[in-house]
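Let's start with one chain on its own, the form predicted alone, as structure tokens.
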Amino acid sequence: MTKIGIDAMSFYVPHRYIALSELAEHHGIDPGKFSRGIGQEKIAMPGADEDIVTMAAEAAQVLIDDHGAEGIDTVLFATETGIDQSKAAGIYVHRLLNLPENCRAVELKQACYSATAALQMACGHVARKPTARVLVIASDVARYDRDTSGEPTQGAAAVAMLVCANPGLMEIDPETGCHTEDIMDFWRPNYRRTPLFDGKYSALRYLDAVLSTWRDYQANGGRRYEDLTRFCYHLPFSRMGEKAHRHLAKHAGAKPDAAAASDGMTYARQVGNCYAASLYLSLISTLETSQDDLTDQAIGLFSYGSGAVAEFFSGRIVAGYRDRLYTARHADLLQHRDAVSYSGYTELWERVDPRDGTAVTLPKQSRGQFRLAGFNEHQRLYVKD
């Protein structure tokens, strides 16, 4: 049976970030209410030439740059902050990234869940055409209103992703446990600019679909709990992440290893919430941080988007894996960013794109090769610097 999974992936976050230091500074509170009890560090923030479709360009650049282009026949966006009521996001990436002509690109939404719906179709796909390749990309900016509960739950990041036979990262299990149920823990309706949630009742409906994802799981022939050695979540804080894995190994009989998930929190703390790409953010930080060889180790994966869709599916590292890593580029972009203060944050959050169809211009503040131009007729002009 051919292998198939993901043979390289990266990510890109912007250059600015406010210290959740900072914001409690601004609340009056004890910075260690962030720090201790959200398990975060610090939120990052896209500029005014910078959206869900530049951070994902720049995180497949890097992947076409070193593995080219040939192949790929499908461009798969998961972002659940999209750009366009009708044109997929991935179509301005395909053109960004100088992708073939005779290509697909579709847009997937499900809140933070659609990068995994991504994968397993992008698993699908390669099944039936051995050849091909995929680009999976998980884009996205999550912003909450100022002075809630989900103020210090911000964040954003893209993470792209190359799917194909015998792959040189990690081979996704057949396998897998999924859940679906109609809730109203979090929700985005069409003309508003933040969510609405309800965050003591997703975290309830987050545990909840650990199980049931996990039994399912176990039903369809996955692998046993004492066979996965490091387990991923979706993060929208790293606590949740802690609880989640507490929860599992309580139901699974085995005793809580913090130190199988705790790798996968790493870059999650520097960064925030990124919704779709937060679980595979949490793969890279494990697969980069981790001081152990994970060669032909087992990891276990959680996926949840409210409202509400969750999986819980497995892959095996591939011998080789390291070389495939940009563990020195990622380094260097959560190194090199610039801290704002309370007041920068303020002027980044309340910037809204033009809505009247002007002429407007946006000056270059990025500092990758992709930017947001600016706006004309109520369109969205790209450019790669």
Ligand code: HMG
Contents of the next structure:
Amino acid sequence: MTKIGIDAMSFYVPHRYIALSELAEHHGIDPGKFSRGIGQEKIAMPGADEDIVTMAAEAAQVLIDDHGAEGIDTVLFATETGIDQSKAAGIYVHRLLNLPENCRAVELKQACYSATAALQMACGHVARKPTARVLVIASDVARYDRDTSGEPTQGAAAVAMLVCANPGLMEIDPETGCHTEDIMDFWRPNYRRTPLFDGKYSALRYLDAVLSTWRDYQANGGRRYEDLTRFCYHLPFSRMGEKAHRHLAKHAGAKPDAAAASDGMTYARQVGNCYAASLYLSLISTLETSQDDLTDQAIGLFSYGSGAVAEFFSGRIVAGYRDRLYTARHADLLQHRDAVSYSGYTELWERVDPRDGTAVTLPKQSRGQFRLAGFNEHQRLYVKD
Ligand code: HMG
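Having looked at the form predicted alone, could you now put up the form predicted in complex with the named molecule?
Starting with the chain above, the whole complex follows.
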């Protein structure tokens, strides 16, 4: 059977962040609650001229530069911070990246889960048309109301992946375990900028979904726990992944092995929650920060999107994978960022897009090559500098 999976992947994170120590100081709480209690260090903050489209284009451009656009006939854009109720964000990216005209582009939504649906759909499409390549993008800005328990778990980033036959990075196993239940743990009505959520309840539902998807994955012929050498989790905050991993190990009758999931948390601590992109940032983090050679190793992945849909699946790392990573570029993005003060953070947080169709020109602030140059007649104006 033809192997299908991820040929290359990269992420992008905006260059501003607020350190959680700064947030803790402002709220007068022990910074250890954030650094150890939830396991987070920084919240990535997009500027006025950055959004899910510009972050997505930045993440995807490097893949197109290195692997070309030929054969890309589908763009799947996963997000829960959509910028339009009708038009798919992927269409802007399609134009900015100069992708082939004979291509479909759609947007997928199911909280943080949708990128996994996109990845599985991409694999299905390539199974039917093995010459095709699919660009899968996950891009989100995780924003919670200030002074809520969710505030320290904000963040922003995009991950782009090329999916094709005989991939160079990771073959995705066909066996998978799914879980859907209608719950109100986190949701965002169309009229709100920020979600409503029940943090403790959401964490409990997340843990239950780990076991439900694992059981289904096993029932469908998935790999044994001991055959998976690394685990990647959706990471609303890194401690959630640690708890999930202990929970799964206990259920599988295995010794808790924190190291098997820890490489996946390195980048998340520096970025924050990035919703649909989070699990895939964890996968990149695992591949790029692991000291061990992961060739031929099997990795387990757990995807969770509130509301809720979850999936456990797995894949095998392909020989030569290290040559396809963007480790130096990603390290550079993470290391060369600017810290903002609490007032700088509130300024970025409060900014809203115009709603009356007036023309607005945005000065260049982003460090990337793509930006939102402004608005006119209710249209968003994206440019490549
Ligand atoms: P909280 O209620 O403020 O925190 O926020 P807490 O009081 O439970 O403390 C957290 C941990 O810090 C505790 O440890 C404390 O003991 C510890 P634990 O009991 O968990 O082991 N702690 C300290 N540790 C060291 N030094 C200290 C200290 N003080 C306390 N001084 C909560 C926690 C998860 C509720 C909050 O972050 C939240 O509401 N987050 C938003 C919702 C969320 O992230 N849910 C996760 C599951 S749902 C999901 O992942 C989907 C999602 O991504 C959305 C989507 O799908 O679109 C959110």
